[in-house]
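Just one chain is shown here, as structure tokens, and it is the form predicted alone.
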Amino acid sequence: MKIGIDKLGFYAPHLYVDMNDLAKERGIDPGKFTIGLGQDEMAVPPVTQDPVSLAANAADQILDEEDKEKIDLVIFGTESGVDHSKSAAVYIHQLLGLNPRARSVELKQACYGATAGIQMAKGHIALHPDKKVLVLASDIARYGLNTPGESTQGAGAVAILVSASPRLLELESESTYYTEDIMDFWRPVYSTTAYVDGKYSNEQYIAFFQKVWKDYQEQTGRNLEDFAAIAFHLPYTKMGWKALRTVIEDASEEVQERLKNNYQISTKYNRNVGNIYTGSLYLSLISLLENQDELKEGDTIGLYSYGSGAVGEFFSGKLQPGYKKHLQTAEHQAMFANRECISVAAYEKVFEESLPTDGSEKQLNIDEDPAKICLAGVKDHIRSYAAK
């Protein structure tokens, strides 16, 4: 039986700003951002979206009578969730009109969490072939205005639906997986923003994806020239080039020339919304499959997932006959050409924006967000959502 990803949607802010009107107005030069990192464009969310109602706006775009009845589990992997105790997940439930006899958690290992989503889900399929699986990977990277990680900040979600004969991609049952407890990046439960060592973050996301891509290697007996593409988890898109010209070299040139042609492909939504943690990943492997026409039935696509902390893995899958037709290229391509950019100060001011913390009442103007489903405000501690 073949399990896997069956539909994919993805969900942004409607608000970005340009990385190099941020670069000037920090007195740095832009190449820092567009080419160091990789950025061109930071999407900015508005107090009017949460990881709740991006993940709610991108589930939205997929999902048909028929899947919210089949849905009998929903997992929500985010690092930054809106309680510590309520899942996530129970949110989507009223939001979407989902089946209520259903499982429904939330799932935390930093940006890994939607990866174990994945794998959990696939487990369930076996069990019940006849149900589907909704994992959504929902994020705000938040650093602070005029820290060394302002450039890497993003938001957004993204919504995946496993089942049974999927339509997109059948993932492998071959995965590699590594975990050790180390502290390159880290958020504390009094924070409302993440530490980060840089350095040592990237040096760790690269010797964890050799360990995970030697251990595949040696259960597969797979080389790179098997795969077609590889997505990476992209904190900001220069990152994932860094760990796979480490192993590169070992290939062909016609090899490499492919692989590193379609990494480029698979970083140009991500090049322009910035990090969304849990969906980093899955907003790679949608940029891949939407905007590179030369993928055919039968080809292997590689992911390499990291979670600091950490937690690394590598598995695999194969496109589906007739993928192409099931994607939401032309509402993603929508969603991007109608984003507004802003100045940076009107950016810091959209970030500087909060929701109470002392159970006073807020309520918020959701007209002028376009998006159909909307944080609507906060009242004695309880977030209220509006589907328009």
The other form holds:
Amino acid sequence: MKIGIDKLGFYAPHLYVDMNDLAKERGIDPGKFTIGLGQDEMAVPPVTQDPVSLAANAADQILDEEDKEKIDLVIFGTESGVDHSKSAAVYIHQLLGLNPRARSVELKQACYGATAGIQMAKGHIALHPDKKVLVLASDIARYGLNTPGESTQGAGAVAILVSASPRLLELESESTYYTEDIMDFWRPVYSTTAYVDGKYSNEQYIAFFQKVWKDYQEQTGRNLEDFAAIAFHLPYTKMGWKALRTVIEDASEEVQERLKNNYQISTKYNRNVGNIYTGSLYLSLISLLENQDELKEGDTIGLYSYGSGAVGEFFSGKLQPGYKKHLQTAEHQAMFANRECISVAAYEKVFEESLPTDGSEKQLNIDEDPAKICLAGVKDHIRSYAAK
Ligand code: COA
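Given the form predicted alone, corresponding form predicted together with coenzyme A:
So here's everything in the complex, that chain up top.
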């Protein structure tokens, strides 16, 4: 039985800041951001979007009534969740009208959470082939104004429907993974922004890639030539290339060209959104599938997932016949075209807006947010959401 990704939805907030503007305001050469990091634009979440609403907007795009009835497991991968106890997945049922006869849970391991969710979804579908699993990857990446990590912030969500007989990508059973307790990036429970040892994090991302890629080669006998493309977790779009270039010379010129070209295509959306943590790898996959017309059914796509702290995994999937017809290309392009570029001063103002934490009430103005599903306010420590 084939099990894999049946549908992919993506949502980013409607506001963004141009990285050239941010660089100028911070007294930095814009080339550092646009070439050195490979980022052109950074999504800015208004206070009316949080990881729950972002994920609900991403999933709303792709789910039909049959999906809503058949989903009996919702897995929410996030490292910027809104509650230490209640899972973000539970909110989704009400917002999307899902069948309540389902399991719902939140998973956390930095940017790796959704990958764990997908692998668990695969096991669930193997036992219950008539069911579907909704995996959500949703985050707001916040390092703080004027910090070294500021240029690698972003916000967005990817919704992944996992089922039998998938229409996009069959997930193969070969997969290699690695865990080691390191402190490259973390966010203590009392902090609203992350702590990061940036250089160390870059090194570990590459070291974990080399380990799992070597294991994958040994386990499967495959080499780079067996892949049409490899998609990477992208905290910024240069990062995946830094890992790929350490192994690419093992391949022929032709294979190197193909992987390099497809890598560039796989970074297109991420360049204009920034880091979305858990969803970054899957945004890169969407970018590849929606913007590369030369991929064909049966092609193998490699995926490298990395979550600081840290866990890395290399796995793969096969493109399904007619997959192009089942992508949300037009919807995603319209979403990008309708976004609004804001000044750095406006971004700083939006960044500083937050919900009260003392139990006082705040109603938010959701009229200025074009998203269908918004965070509408908070009262008695309870968030309320509105679907327009
Ligand atoms: N034109 C072109 N490139 C330039 C440049 C310019 N004017 N100025 C600098 N650069 C390049 C640097 O050479 C460097 O390239 P390299 O990494 O290929 O050597 C790159 O821009 C970044 O410069 P650097 O000085 O290393 O930036 P930084 O000290 O501000 O740190 C991060 C960058 C990514 C480490 C930092 O933003 C961070 O900590 N981010 C969060 C953590 C993260 O994303 N981790 C990734 C693993 S999950």
